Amino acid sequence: MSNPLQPLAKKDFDYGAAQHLLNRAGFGGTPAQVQALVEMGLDDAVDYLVDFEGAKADAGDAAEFRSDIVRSETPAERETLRRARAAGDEETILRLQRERQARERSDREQLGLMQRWWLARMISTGRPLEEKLTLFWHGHFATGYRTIENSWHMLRQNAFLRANAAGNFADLVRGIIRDPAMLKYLDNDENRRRSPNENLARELMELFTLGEGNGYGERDIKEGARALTGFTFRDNDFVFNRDEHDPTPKTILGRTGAFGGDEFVSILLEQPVASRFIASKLYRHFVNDAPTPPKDAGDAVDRLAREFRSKRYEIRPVLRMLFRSRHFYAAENRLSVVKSPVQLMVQAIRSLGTPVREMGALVQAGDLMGQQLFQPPSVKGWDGGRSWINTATMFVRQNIVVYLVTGRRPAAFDWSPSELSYDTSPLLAHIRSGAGSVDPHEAVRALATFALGGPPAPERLAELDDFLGGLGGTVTEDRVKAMLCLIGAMPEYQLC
């Protein structure tokens, strides 16, 4: 058998395939952009991808954000209350009241903030990889802010992922582990010796590093949870609590010992499974999300697997190994991840070059197609793949295509034309005779092939060549943006 791993011979690096990896190792490109990665060769795009540190981070300082809008009560506050109880002093118990919900009604509005902070940081990085990793890693290790009600927590965790984002795997996990945000959202501040609470441990072997019901058991839950006992955390830092720790001998997978939440974390990524694990949903977010894998998909994913564990779970290497494979390019492997809402919407302006239009509107967009940032439906994260597409959505997410490229916004959600304009025209820089004109069937091969990341279906340049000559045949910029809302309606237009 031939290893689907072997790297693409550098002759077979041309447009298309630099497209492929612009979208999938990010949110996609301009066509200049993309011409750019070409022009690198397959060695030095993938490097300048996954080695990030370089480039430009974000747009935006996460330093605006307040750190003590949800805090524990001070000695006078609770001083106070005790004393407006004993002398039944309604007065000042409702004024405390309303003082605890004025702050939470900030940190719902901060939260919003942030949902919009985050959508423009990955419009506009320069570090598409590191923000399509800290979105992957929002989704594996998933916490939502309904159950935490603390923004800053959710904006702590968001950094962690980002700062571990293509690093070590290990890392990630004994971070977590330690983090306020996920020991809120599993319960592991109520997790103390003579009660252990095992919401942590389940879903750090079941969703996290093992996958459900690879090797494990019941009692091994219930060690991992006095493994973890003690982890708690104190307004915005983890603690370890050794009074609620339980030191004594625990049996896990086989090893005894008087283990902690470190030795715990190693006992499960020792197991050859946990890097096949991670590899796997790695190989579904970057590769091919289809019900039915690619033929060589298990052999991809065990060879993937077996770097990660001679890397000691570093991440980079696998990534490097992935992207420079024939198997990531094949045909088969190409449209075949359906987009998540957030690389449908930021994949549009940053490769069509829109205008960014409202960002409030974005995010309600995200939240109406099913993905809403630091909200994710439960800890299993999103299910992605097919589940992102049914009716209601399909509706949202053709909508929001045209709104960008048009500024209109459908009435039914309340939505008014922005007045932002949109130039078209370096999409078709690269056809424009020396005169300036382009031949109409040209620009519609030209729009379809780039809109869709890669040749489309006869029938559909004959579909848009019919409609544009409907509209009278000449390309103007008016037209364009009409062909381009027709491509964003279209099935292939969800695929990337």
Second form
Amino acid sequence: MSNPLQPLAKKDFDYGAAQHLLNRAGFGGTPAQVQALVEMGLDDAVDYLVDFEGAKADAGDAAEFRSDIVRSETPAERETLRRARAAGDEETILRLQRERQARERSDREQLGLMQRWWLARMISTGRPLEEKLTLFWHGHFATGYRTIENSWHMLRQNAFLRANAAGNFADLVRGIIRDPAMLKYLDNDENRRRSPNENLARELMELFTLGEGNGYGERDIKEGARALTGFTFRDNDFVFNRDEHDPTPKTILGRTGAFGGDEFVSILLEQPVASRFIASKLYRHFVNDAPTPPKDAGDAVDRLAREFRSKRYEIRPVLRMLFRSRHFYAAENRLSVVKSPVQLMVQAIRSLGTPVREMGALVQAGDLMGQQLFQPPSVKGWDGGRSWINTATMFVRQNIVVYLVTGRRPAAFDWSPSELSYDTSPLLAHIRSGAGSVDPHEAVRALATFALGGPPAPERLAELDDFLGGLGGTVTEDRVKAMLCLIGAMPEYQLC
Amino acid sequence: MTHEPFTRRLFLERSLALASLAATVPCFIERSAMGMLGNPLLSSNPGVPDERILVVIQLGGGNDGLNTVIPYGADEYYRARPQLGVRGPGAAPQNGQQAALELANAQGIGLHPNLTGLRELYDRGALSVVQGVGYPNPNRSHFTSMDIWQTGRLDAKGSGWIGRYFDNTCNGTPIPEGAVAIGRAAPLAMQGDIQKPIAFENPSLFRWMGEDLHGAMKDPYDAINRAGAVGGAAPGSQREFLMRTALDAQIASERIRAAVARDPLVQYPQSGLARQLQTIGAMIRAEMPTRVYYASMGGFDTHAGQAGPHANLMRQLGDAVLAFQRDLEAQRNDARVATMVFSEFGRRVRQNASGGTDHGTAAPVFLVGPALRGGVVGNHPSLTDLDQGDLKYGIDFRSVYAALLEDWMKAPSEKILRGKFAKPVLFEGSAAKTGA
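Would you generate the structure of this protein in the form predicted together with the partner chain, following the form predicted on its own above?
Okay, now the whole complex, with that chain kicking things off.
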């Protein structure tokens, strides 16, 4: 049986393959960017995307976010409240309550700004894989703002995930059990020696490392929870509270010792099933998320898992192996991933070159399509794949493309109209290239092939040909935009 | 290049044909058969479908239960609310405030004077007032408490309780348009793992906006989205799934917009909630396959100067629900619709220094429809035995859900609510079974 992860033949790294790589390892790119990857060749193109440290990240204005909006009450405030309660001083109690509510409101506002900031970063970064992985880990180590109500902790977690996005999975796990947002989200700040809370231990096994039902039992969870006692935080920082830690021996997955959190993590990562679990999750994210995966998917995942183990959970070698492999570029793995709402919007902007328009509108559209940054639906993160798609999200998906291309406001969602003009000349140059004069049919084919990321069905081409023919047949800027709206409304546009 | 010259008419014919092939039919047959066993009021009208419908009305912000169902028999109520307390039935108007409407004299409780609509339904036996509904260790955060109500879980985590209703009754196949929320975004309550809700603020905008750009856009758009699986898309493939969903979306959009285009059979008042209920009424009349509808109104977070604004909200609520019920009666659909009105929490017993009330705990839930037994369920929470100044709940909200699921929707409540909850007797004919 041949190895599906054998490298692709160099000559097969053509325009379509390069576009596929850029869509999956990033959020797509302009025709010229795709061409640049083709000219680099397979190995250099993969290295360029995977070893992203050399490229410029766009950090935006993260520095302006405040760390002190949510804070515990000062001793003076506590004293004032105590005295007001004793005296039945409703007015003071109410004032303090209002002040706290005002802080909560500002914090929610900051979260809103963070959502825009991160989306903007994904749109403008020179390191698309860094953001794509950060979003992947956000869904993997899912933490929701609404539960923790602390935007700064969410921002810190985001920075942590980004710093380790392509680093080492073991570092990610060891860091996440020290992350204030996660500790709060999964109640480990309540995990005390005398009254252990199993929430983090359970999800650490079920969702973060082993996968549900993969060789552990309720007893391992209970013992693991004891290993995590005392892992808590104070204000914005991790604290190991020795008084609350249970130092007695635990037996986890057959191993016995006076384990703490790090030993617990090590035991989990020693399980072969852990590398396979995380490899299969990466596979689903980067290669194919159809309910029925291709025949050799299992073999590919096994090999990725082996690479993961032999490289001690380093992420880059696994991604490099994947992005160079024949399997990754196989026909059945092209256009086989349903775009997440973020992918849909960011890819439309980055590849078609539309204006960004109103960032708030994009955040809101993401919400309507089921993906709110910093707000995954549960600790399971986003299910992804087909769960993104239903009759309601389909219209939002089609309409957001209309909005990006034309600036026309879909009134249902209060998106403000945008007057920013959309310069389609790079696209026009692409669809005119090759021939001196523009053959409308060839132009339509080139436009649809580029925007869809692969050759369109004959029925689709016929519709676009008819549309253009009905308007006189010449390719103008406005007609290109109109055709982009129609292409964006094609069901297969939801794939990348 | 050869291809079939599609016309709009052809699309319509094709979409109707496909709609009738929807995979949801078996599920419906099964459940309406179950439904017929439970309620003698149903299946009496030939030609009227038997599928039961649940309408949820959410009052966002924490409705003041004590000024909705008025405990006029309790002196503590007036002591805790010297300005905000509503006088008992028969009292003379005071500062423009009317006296409460009688509800149950023996228990000393009445309805807010502006809830004349609900009072009329109560008199007809079509309103059940479930008192003191809440849950243990009440959370006073709007978000968390609303999530608790919507997930049906005290940890406020996971999918919505209505979403799980669908997930547990339909063998892995979501019902297209099964769950519809009128509003910008669908509530968590309706999010299942399998079933996903449709949400729209204005049904005329539940469609593709690109067709507004130019007259030439409509036909190619329709051809693309109504073609079903083309280009050799294999059954079960991603492309085939998307093409099928796109077609479903066109059908849903068409049905919903056609449904609400008709004038209602009764006049609705002018309010946000009334407009939402009018849309829901129109969809029920058009025999949409929707099983659960969700409407909501906000503005109940009355921390200051509560009396006037809260009275307006009560007027809007009572009048809108009455108009909705009259509409359903005119359609002869009333027997298959039950409506629940809830809020994430009630408010504190004592009014605050700003003529308002702060976040509280237990509060009444209203259930509307001729299938309800009607009357008052449970006792009014004590105004003296308080928990940090707040009412203690008497009935767990999940018990109300359990009764709705078991006795109305004929669904397994234990699985959906992940626990067994003693059901209050809410529906006609459900008494004998619960007694066992």
